[in-house]
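Read the single chain below, which is given as structure tokens and is the form predicted alone.
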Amino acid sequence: MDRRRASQLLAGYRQFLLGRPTLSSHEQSISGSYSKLNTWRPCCMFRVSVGTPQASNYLNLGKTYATKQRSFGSAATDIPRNPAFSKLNADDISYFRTILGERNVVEDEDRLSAANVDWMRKYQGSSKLLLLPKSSQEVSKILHHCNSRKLAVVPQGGNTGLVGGSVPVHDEVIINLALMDKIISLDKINGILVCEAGCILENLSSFLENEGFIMPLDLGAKGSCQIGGNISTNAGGLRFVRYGSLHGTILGLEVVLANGTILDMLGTLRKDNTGYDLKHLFIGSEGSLGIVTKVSVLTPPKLMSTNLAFLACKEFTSCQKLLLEAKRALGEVLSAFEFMDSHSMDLVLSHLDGVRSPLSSSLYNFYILIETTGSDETYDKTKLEAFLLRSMEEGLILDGVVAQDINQSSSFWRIREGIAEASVKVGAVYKYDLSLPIDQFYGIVEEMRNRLGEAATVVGYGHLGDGNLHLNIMTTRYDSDILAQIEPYVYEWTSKHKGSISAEHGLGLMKANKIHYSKSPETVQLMVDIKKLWWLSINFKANEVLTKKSQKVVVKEAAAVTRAYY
């Protein structure tokens, strides 16, 4: 949710795995002076490169680790393949024809090759099938027929995740849903949209940006993820401090189940309570229990004035007092409030082309994006500045500039953004989303940087806002030995603390066999209950599968909730 940057990079494969020519790349130059806290006065002028490559530039990205080398992203074992299921065959490929036409029916190895591989480069399945439906229509024939033969089958979306739940495991046939693009309404009055799952946020937000309308939820990867991989993860993003979760603005689905029922729940009412709920199942159930083919999303207002602050702070105590001072005196206007490291800072200025830090000083120990949206400039301005004046006389905050312009807050963002891109220029990156307790928030990073200490580059960044924390650790290839360092500590400490393994990413295949760190195993065997019941025929994800041993939940055949879109 904060790859920009690798958003443009996805871009190019979308329009590849489609068969579609790609945009060459480009610059956009960002200038400007800044409202500066502490003088007033502008400072430097500065540019940022914002390039869109060709999609083979992507594709040859990095080291692709195959499936018996997922060990190195996370401490997974070898899955073997489930022999219950069939294997493809002429028969269902001249099958799939028939409903798809030939152009849809993608057997072309160069376009396999994309599908099967995560944006990371670190998981690879080994499809010899890809699917690209145009309606729920298509999708509900395509699952009835895997069904009946035992076909296993994985849905696909932007393909933009972090935790291998978006390819194959195996042989799996691959559904995505690209083509599924449509807007189908909007309505005017009360901001309710009606899309197919395969739109991309993106493409969605300027839409509504256009009706006076924003979505209410953006992440960096906007450019690449598609709405139906949002809400099978149910993806936070930057807003999240705003307009909360997709479990509060999803008023309505579609999905299509295993044995190919299409289940009608598109609903636009805001109050419905007949019965249960059962969309909040699908949202960030990762694809296990049916794919997501139409989505109603409660859209809000667009408003007229945004102000973005980047500050530096000494302390992360300091960072803990602002947001809390901040949630006092922004109330209604707060829209973000993001947090990054000193080391995250360095990583993004090393080795991000055209990327200047907007502070003249050296690198502070912390810094904070700050972000208001409301309907009055004059007063939404006035009351940002007298905040962080405020904070200022009070210690919180040592120095920062407010953007005076859009291009200037997109190269604010850029550095918040730009840390997933650059991480992956060093070398090896192992990621972790934590959610944890805003008091025990750095404590994780503090203690892995000193667990690993030369061997690896630590960076600790994400949402403070809503506690969720991205740790990164860096080095320049995978080892087994810095891995042993890393987990299960990581997710020991977690546990340990009441966070959550997995605050926004999923489990995937990474973390399919550690749910136990954040779910008892009661709440765990519910869960294994619940996807038993909707599996009237277990085809679908079939190699991941939940089970309970030992008081804890381990992985039969492959994963467990895997993320099916994201």
The other form holds:
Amino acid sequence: MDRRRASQLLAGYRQFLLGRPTLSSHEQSISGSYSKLNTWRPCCMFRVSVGTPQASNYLNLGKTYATKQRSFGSAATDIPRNPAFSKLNADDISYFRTILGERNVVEDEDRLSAANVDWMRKYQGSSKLLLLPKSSQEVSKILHHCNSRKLAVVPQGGNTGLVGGSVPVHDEVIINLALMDKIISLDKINGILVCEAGCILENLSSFLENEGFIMPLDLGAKGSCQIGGNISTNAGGLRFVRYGSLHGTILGLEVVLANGTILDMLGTLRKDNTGYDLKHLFIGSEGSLGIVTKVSVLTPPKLMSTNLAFLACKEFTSCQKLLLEAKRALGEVLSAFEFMDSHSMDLVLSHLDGVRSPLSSSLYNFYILIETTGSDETYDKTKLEAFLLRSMEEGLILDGVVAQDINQSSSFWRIREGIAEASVKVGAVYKYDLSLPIDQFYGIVEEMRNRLGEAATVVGYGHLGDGNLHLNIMTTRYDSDILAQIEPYVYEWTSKHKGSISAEHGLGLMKANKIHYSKSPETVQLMVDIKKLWWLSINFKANEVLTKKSQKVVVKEAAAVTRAYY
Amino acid sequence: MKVMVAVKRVVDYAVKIRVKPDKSGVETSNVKMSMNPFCEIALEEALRIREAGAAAEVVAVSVGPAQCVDTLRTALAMGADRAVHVDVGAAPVLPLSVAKILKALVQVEQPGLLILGKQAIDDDCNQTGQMVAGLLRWPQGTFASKVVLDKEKQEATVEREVDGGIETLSLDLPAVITTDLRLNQPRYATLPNIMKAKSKVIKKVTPADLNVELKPDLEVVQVTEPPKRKAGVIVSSVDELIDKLKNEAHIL
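Other form of same protein, the form predicted in complex with the partner chain, not the form predicted alone:
Expanding to the full complex; the earlier chain stays at the top.
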């Protein structure tokens, strides 16, 4: 396939990826500080991230959007507004009012301005309407109406995503699931939790802890992000190394498709090999295929003993060896393996209050956080200490500290989780979330430091246990010159080393047209084809008789989805 | 000079405690336990005194069940030179009993300074330090927010946080000091110290060895949770407010 065709396809893919709000809320500041940051937010309900769909509306038309207003941002994602999408009118609004009631149809400017901007303040939409459905039926009616009226919509949850996927590109109707926050049931023997997609992750965690379980994922944004959004972005987080991806822990979903069809795949069974397991398409598709409304999660039992060690290493190769050793020596009790460089430590110490470095000297280059979770405290502690002392004797660790109580553990985590928050305080942050092979892991950070020199502060940190690097480049203000130095170099470098340009944050608006750095043209073509077929199938019943002429029209409209914009 | 520090193993400060269904006490099984925060501060102060050269040895002491050994290991990992564990079995001990045991230990070890946390976060008694000082007839400086030791004159200048402000006392050693929150920030247990701690000694004694008879004078009758805070009510008019204040709150 030639480059031109490939880029056409990519542009097409980008089209239907736009306006899907779903964000992975990793690397977010912890909820308290997060809400402090957004003092302009009148209502915290908009802080939740939800990934949902609306693509079909998008798909219906193959036109181009008017230029999106963007405060600052990453690379050229100026998408003109697609004129095929209709504009909202008073009839639509009154129809929504009849479905949702007066209070949940929001046109108030303050609340809209909050919902129109993302957490990073990089992307700003111009939506004029925010809807707050309380049930899947309401979501279904909204989508059915929007589909028939060709109104673009954007699903939104905690709005904590980092790639601009949770806010409108233009004037899409925002469908925020914050009011769908009921916990439906918990199977206390197997730990299977069924809840609505608008439940905030931290609330679910607190509920589960009382019952002796925990959520299989944990991220800095837990105070604001919603589980629906976590699913739509296939969030990773801090416990990934132990509990794995959401593809493994989500047992079922209820999804509302673009035409209002409620797809009930809300199974609560561990094993169900009956046909294609479609829920995996929705997990991580960032809302481009449907709005997740209910979730069934397999929650692991809460284990009593947690131990946390904060360690210092001199070279990155020591960190790599330590990872291998940790996996061998700690085995089944290892529950987190995080890393940060000395620049991140300096950043956190200088910008956050009440934070002190656990290690007295500042001569170290890399810091590692190792957490173990098990059922026997003494046993785990002995295991961890033996491993750490051995590593120290082998020279892998220069120094380290083991937390003696929960307060100390929280303060260690505060340092690691606070990097994102501290980054934002510097001024402008360019954030990159890369999956890289372990031996190339830190190379990009050093490269960027060389490239940018004094112009920017470059920090690298992340989930070393999962091979996921977070690269933050900070300057005092957003600047297109700096941006030109960073992109597309970062993506090219990642692609050259066969990494992923978005390990857990998703593509969103920021990276939709960068997909080719990590996926082959054939793969993207298949995604586009699936999207096309999907649209066709939900808009035309199987037994509908299509005349030859109408068939052609249908195929043409479907193809229009993938037409390039330029 | 030796400094003796008494530490207590309590429910971790950050844990949400629950009352046992039979109301006999707080649920402590399957709950994270750690060193009392005030005891950590006491130990830190003792270590700083040793590092400043005013003392030669820091001995950590704990009175409690077998698991107290974990707390003593933490103390050794922070830097204490050796530890003594007084094993009293699973029954809870009250401050007076602890004070009697500490008095016996002091008579054995002969420290120049006994430092304790001002109170334990599980019973909030704030009694042990004062009782020990009384039993030993030693001077006491409680709620210390600053301690300065003068080795030659063998006296300690203690600034105490009291309700009216800060009171400064000068105590002749040997003395008892209990520590308050703002005295210092405890150090973390570093790996090199954890490694050294493995070779440090924890001596085990029983109350019988010290000739102390533990006879509880108090019996806990019942432990209940505080009443749940009721939600506030939004009133819609001033009249309604006055009505509520008159008839429901009986304030007007």
